[in-house]
Structures are given as C-alpha cells and as structure tokens.
Amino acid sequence: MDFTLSEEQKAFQDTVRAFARRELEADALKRAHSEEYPREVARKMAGAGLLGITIPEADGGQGGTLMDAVLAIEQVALVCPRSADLIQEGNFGAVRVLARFASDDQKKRYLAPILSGEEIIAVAMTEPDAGSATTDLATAAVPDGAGLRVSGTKVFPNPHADQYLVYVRYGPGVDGIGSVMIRRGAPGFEIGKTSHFMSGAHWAPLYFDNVYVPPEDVLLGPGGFKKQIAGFNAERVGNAARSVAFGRYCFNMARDYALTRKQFGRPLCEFQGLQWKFAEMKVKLEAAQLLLYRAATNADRGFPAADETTVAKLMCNQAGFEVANEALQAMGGLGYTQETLVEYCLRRTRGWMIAGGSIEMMKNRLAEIIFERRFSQRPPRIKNLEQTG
C-alpha cells in the first residue's frame, strides 16, 4: 500500500502553503485572539478556490476530493490555525449537506453565498436537553398552510452566521426529524447573549418563536435525519484534520524552541527527557495522520465510512490534544503565554474531544462495530406496571 502523496497533491499542498504564507501568516496571532469573525479571510479563500473543494463544479465548487480538503486544512493550520476553521466550514458539514440534498433554488440562495465567501453557515442541532442524544431534540416544526412554524431553542452555534441549518422535529421518533434553513433576522428568530467557549470561540443560544419557514426553505422533511446525520462522518474527518494539524503546529513551534533555547549552557534538545517527549509526539502525530488519510482517501467524493471516521476522530482528537499539551510543557512559561499560539491550539484541540461526537461516544460506536451489535445508552423500557413489582 502506497502512502505517498501524488504529484498533483504535492503541488496542491505547495499552492495552499504559499497562499497561507502570503495572505495569512502576518496576522495569525492577532486573528486567533480577535473578537471579530475573519470574513475577509473567507473571501480570500474563495478567490483562491479553497471553499467548496469537495463540492461538484456544477454546484459552484471545485470538484475535488475529501483528501484535498484535508490537505488544505493541514497547510493552512501550519501557518494560521484560526484560518483553518474557515476551510473546515467551507468544505465539511453543512455545505456538504446542502450540496447533497438541497434543491437547485436552495443551492442558489444558500450554498452559492457560502462558496463565494460572502456568507457564513452554522448548524443548529444541539439543544439544552439534547446533546449527545441528538434524537431527543424538541424544536418543533408544525404545518402552517404550505409552510411550517418552528419553535424551540438551540445552543452552542456560531452567533455570527448569516444562515442556519436547523434540525427540527416534524413528528415522533427518529423518522420525525428533518431540517430547515432559517436566515438571521427572520421574524421570531432571536440570537441570545454571546458567550465564549474555553477556546475563545463565540456561541449563543438561538430562540425560535413561531418562526415561519416557507416550503422552499425546507431542506429535508420527515425521515431526513439519517440522511443528514451521514454528513457527520465527513464533519468528523474535518474535525480530525484540524486536531492533527493543530498538534503538528505546536510540535513544530516546540521543536524550533528546543533547538534554540538554552538552559544550563545547553540547547533544550540535548536533554534526554525532552528528546523522549518529542519522539512520543512524533509517533502520535504520524499514527493519527495515517488513520485520517485512510478515512479521507477511502471516502473518495462520497460520505466516508462510519467505522473509519470513528477510529480517525478518536485517535486524532487524542493525539492533537496530547501533543499540544506536551509542546506547551516543553516551551515552559512562553508556551503558556498568548505570545505564541501553542496555548490557543491546546484550548482548541480540547474542544474537539467534545464537538462532533465526544471521544466517549466514539468509543461506544467502536464497541458496536467490534461486537456487531447496538448497545443502547437508554434505560430499558418498562412495558407495564406489573414488571416493576
């Protein structure tokens, strides 16, 4: 099995790296700690063909592969970690769901502005009482003439988005779940107080009070949940790619520091304790990257396999965080300051151990794959009162 990148992929890496150094490197530190969403970066990326890499050309994308998008995340993250988020948002998750399931009209109104870098999309799925148990969501979509009325609350989405892909409940059970598109500013749609994650990223609760959704803004009707949740396998590839890329950014920073920083008259790299740290970090990054590349490559241009993305996300999340943590330790006080992006990357990689499916949920999923059976996390149902007694 050949793990060497093709000449085309290497050329693509070089092109993306050159773009990142030219357009993103100078303000990387400032951008990471800014309160403003980097919309100008999105427009630059659109001009460079880095948004919609995996989207068919007929839909305004580049017609590339999932592996191309992974390579783009890696190269951008090595120069400007914050900007790697825009590669993720412009190639994974909601945009792929839109490209796969949206009507031509919806693609024109919702997908095209994202690919041009003019608008931002966010997924509104998690609720106060429905996190990992996604199918417990309660945000209701009830018929109103030809359209729907949506009521409910979502938590943790990006409050800066222009449009939201909202998971809604049309009826009971998993088959009663689907999704609609709702724009910022729609009557009855309110974005609550902005808060911060530990990573520094913003989030805010979304409140839907009888928001009218016309029929042309229904993305997936009843029974659509299983279709759109399949997009999370691709989302997890992007999540995993950023974890490894941020870990490698920290590794590179710490390596350069260990080569130049002296203590007791010797460069840090000459101390065996640090040598072993770097050896272990290298192994973790390489192993995680191979699993990531397998998941991305085998997926080609479709949605990737659940087992391969589960393994990749679990390994990459852990490796990215552990490497960032060890890199910070190797750099000591400087690594702990905001004068470098190592502490920033550490905070970001910690969040991806929760987002997109926690590492505990990934382990549960792997157990089901290993034993070829489903292990429900819900308590057993009591059929009648006599069984309790």
Second form
Amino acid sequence: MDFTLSEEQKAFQDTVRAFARRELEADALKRAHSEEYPREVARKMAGAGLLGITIPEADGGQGGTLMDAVLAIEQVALVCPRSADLIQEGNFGAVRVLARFASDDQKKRYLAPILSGEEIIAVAMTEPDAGSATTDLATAAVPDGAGLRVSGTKVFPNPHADQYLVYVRYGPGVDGIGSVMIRRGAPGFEIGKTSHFMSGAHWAPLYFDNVYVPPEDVLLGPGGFKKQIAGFNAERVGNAARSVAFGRYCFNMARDYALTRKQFGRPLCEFQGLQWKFAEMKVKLEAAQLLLYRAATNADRGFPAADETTVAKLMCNQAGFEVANEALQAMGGLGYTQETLVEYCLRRTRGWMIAGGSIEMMKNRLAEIIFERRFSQRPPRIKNLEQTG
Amino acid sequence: MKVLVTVKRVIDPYVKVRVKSDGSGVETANVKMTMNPFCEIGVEQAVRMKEAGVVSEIVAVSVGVQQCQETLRTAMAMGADRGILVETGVEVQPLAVAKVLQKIVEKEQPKLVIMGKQAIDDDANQSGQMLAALLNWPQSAFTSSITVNGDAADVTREIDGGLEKLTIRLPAVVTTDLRLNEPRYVTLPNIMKAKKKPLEVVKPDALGVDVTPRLKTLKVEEPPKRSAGVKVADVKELVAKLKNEARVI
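Other form of same protein, the form predicted together with its partner chain, not the form predicted alone:
Below, the chain from earlier opens the complete complex, with every other chain and molecule after it.
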C-alpha cells in the first residue's frame, strides 16, 4: 500500500493549483453568487487541459486517470468552489458516457465542443415520477422512419446546456431504456421556467413533444441503460470529491479565522471547545478523502468499484456537509454571511446528499452488498399477491 | 539555435515563510516548493521561440539539491527538451551559480541564455549579470520583449526611467522581467512526456567549480511587527504629525 501521490500526480496538482489561483481566485465569491452560468471558466479550463482529463488523447482528452481528475476537481474547489462544477461536467458525468459509447461522428459533433469549452452538456434523466426509482422513467422513444420521436418531461437539469443526454424508454422494463442526444432548440423541445436550487444554481423542466431524433443522434439503443449506469460510479466519485473539497474549503477558512479572531481577549483557537471541533473535522475529512482516493485509484486499476464508490460517496457527502456546518458554527456570524463562501459550501454539500444517488439509496446498495441479496424497494406485484392469495 | 534556460527551486510564493528558531535561515523542511516565477517566464519564452521556429533545442539547467529534478521536470513539461541538474547540498550563492553556468555554457554552446531576473527567495538579482561578465557576453537584464534577428536580438528592457530598446549581439544572456509573457499551465500529457525526457545529473566538482559559500549569513529574523495606525481628522493634523512625530518633512 502506498498513500503518497506519484511525482506526476504532484506536478499535475501543482499546475491545477496555479491555474486556479491565477485564473479563478479573484472572482470566486462573485462567481458563486452570480446568476450567470460561468461559461468563460469552461473555456479557460479547456485551454489549460482540465476538461476530458480521463478521456483518451485520440478523442481530444488528456489521457489521464480518474485519480488525476479527482486531484483536479479538489484543487479547483479549494480555490473557487463554483468553478469545480465545470470540472465535474467536463470530466465525471455525461462526457465519459459519450467518450465510451458515442460513434466517431457523435464524438466529433458532441464530445469535441465540450472538451474545447465551447458547449455545455447536461443529463436529462430524472422525471416527475422517476427519481431514485430511475427505471420508472417514461419518456418515450418511438420509431419514425429511420429515426425516433421522443415525448416526455424531465426535471432538475441545468437549463443553460447546449446539448442534453436524454434517457428514453424504447420498450418495457430496464432493458427498454437507452439514451439519445438532443440539442437545445430542436423542434418540439422546450425548456420550461427556470427555478433555483437551494445552492443558487438553476434548473428547469424540459418538455419533449414529439421531438424528432435522427438515427445518428441515438447514443444507446434498448438495453443501453445498464451499460450507461456504470458511468454513474465515475460521476459519484466527482460528486464525492466536491463534497470533501468543499468541506475542506470551509475548514481552511474557519482555521484561519480561529487563528486571528479574538473573543474574551484570546484567539478562538485557544478555546478547547473549538480545538476539539477542529480535531473532529480533520478526522472526518481525512477519512473521507482516503475512501475517495481508494475508490478512484482502484477504478483506474480496473477493479469493480461499485461498493468502494458507494462507501466513498456516502462518507464524503456526510463528512463534507458536517464539516461545512461545523466550520460555519466556528465562524459565527461571519460564517452565516455571504461575505465568505462557507454558507455557500454548506448549501452545496447539502445538495450532494440527494444528487447522484441519495445517501439513503447508497445505504440500500450497501445493504445488498453486505447481505449479497437484492432487496427490491418495490411492493410485491399485484399478480403475485393474487396468486398467493 | 540552442537556448539554455535556468530554473531555481524556491519556496512557493503562497506559503507563509517562517524563520527558523535559531535564526540561521527560513524553514524549508516540509514546505511546499515551486519553480521561481521569473524562471518560469524564462522557460515560457524559450518554448515560444521554439514554437515560432527560432529555437531548435531548449536545455533547462538547475543548480541545487536533488529535489531540483522536480523543477527540471516541470520545465520539460512546459517544453524544454532535456535537463541538467548540477547537484549540490550546499547553499549556492550567485557567484557560484554563475561559475557553474559558465562551465555548462562552454560545454553546451548555446546561442542564448535566458534566466529569471531574480529569485523570489533571496531576490539577489546577480547571477545573470555575473554570468554575462564571466562569459564576456552582451547582456539584457529586466527584459520585457525579445526578437531574434539572425546573429542579433532586439530587446526591450524595463528600466527605472521607462523602457529601453537595444539590439544585442548573440550569443547573449537575457534575464526576464514580469511582463515578458504569461507562462502556460503544464498539461497532464506533457507531464507524462516530461518523465521520459533525458535528465543529466552532474556534480560541481566534475565541472571544476568550487561552490563553497563565500558569504556568511549572520542572522535571519522576522521583520518587525507593524503596530496599528491612527486616523487623522484632516490634512492639517497629518502635516503636523509628519513634521513633529514622524519628522519626515
């Protein structure tokens, strides 16, 4: 076992840190509170080789590992939390699905503009009646000539994306699910009223009304869902990495504050009540980070990572939120203001306890791993009841 | 043409420097180190000249401890073709560095040496000028632009009174100022490629240079703590304070 980063990993960490300090630090506060989507950051990141880190060089990526991408998202998050979202989108989510399953032509039309920072991609999966029960999704894709017609409603995606990876149903059951690419502005595709998440980020419902999808825009046909869901492990790693990094961001802010802020004539760090709080925060962050690094490193080695990813996501989401919360408490009134990003990080880390697989779903998954049994969350089928009754 | 660029390993400018308790220097153990920012500008300049077809080979040189290899790898990830580390554990002072570089220049025969104008640790601002003197080459210190024209280079220097434009004969020594360029960020594929580039390690003895420090540091201490200032009500009070208390006017 080796718990140290390689020379190359350290060098990459240094270059990302330098990039974040020079390009992102000055506007970090403004960016987090802005209504604008930070597109200019994607372009800067593309220029610095921070998009498509895990994607092969032949496909326009950087040919790195999942661990490299984790190091990058951490370093950006520690300097400009909001900008870490662009690392997530350019490395951990739909881009990996595209890199793995898209045709050469699709890579050219969809992947290349994402990696150059010109376009933003979002995933349209969750529906009004299909959240954690993803496989209940109902957005229908029916054949029309060589192509498809897509109809349905999606909720929670980023309304500012240029292209959407849309999960659709070709037929019944899990095997009936696949995905298509639909561009903003396609006839019959309407982006509904923009709302805010607690994080401040935008979401909007997407309405597909008989949207024509040509055959060249079909990403995965029936049965594609199972293939694609493997990509979730990578997405979860990105989500977990941001949770820990945001927690660490708050920890660093609170630590600096505790060294200088004086109350009752002494710096906060001299109060034992706070000392213990900081010690506990440090332990949580380091434990979570080690689980995260294990999941990322083993995924790179090709080991099945589902259980390690699940453990890491659960631990990182909880640790990130709890540390952000304690750091805010340690900073008192200042932590509660929008003059620092501690309250922002708290709101964001709260969201990752729901997004990308809620912590409860992670626990369900772990129970299945522990007991080596599948526990369906669905009620027994009516037919079965009739048979037994 | 061949270019030699020098890179120095220094404490990361973002680190809060701490003075050792015995006053013998600053704490460097377990402290984050990085390439001197002015050297980074030098490497970037050489790489841009290579990309423009003016330069055919870039050799990066560092003088110092074994870990300077990391700094050389960064230079190679930026685009230098190979690295030379002149390895020594002793504190290297500007004249020793200049003497070492003189030997490397004699061996490598570059047409241009690009160096940072100074390093952010000791801010000595001497090695470049000393090297030019030892080689008896023209020099352009504090350079903010370089254009090579055959056997000469047009340079702009940032001097106290403004900008000075000169044409210098090559070979020459050029030291970089802040506005020469903005260094690139090294990318992951280039970090991996740099791993395979040649890195030669030599000792000062092998070059026939005695790097024993000639200057002795007596004591290093923290700058005095600044006490809080006072607010003055108006200009009249300010002038009175400057005259009677500060006694500067």
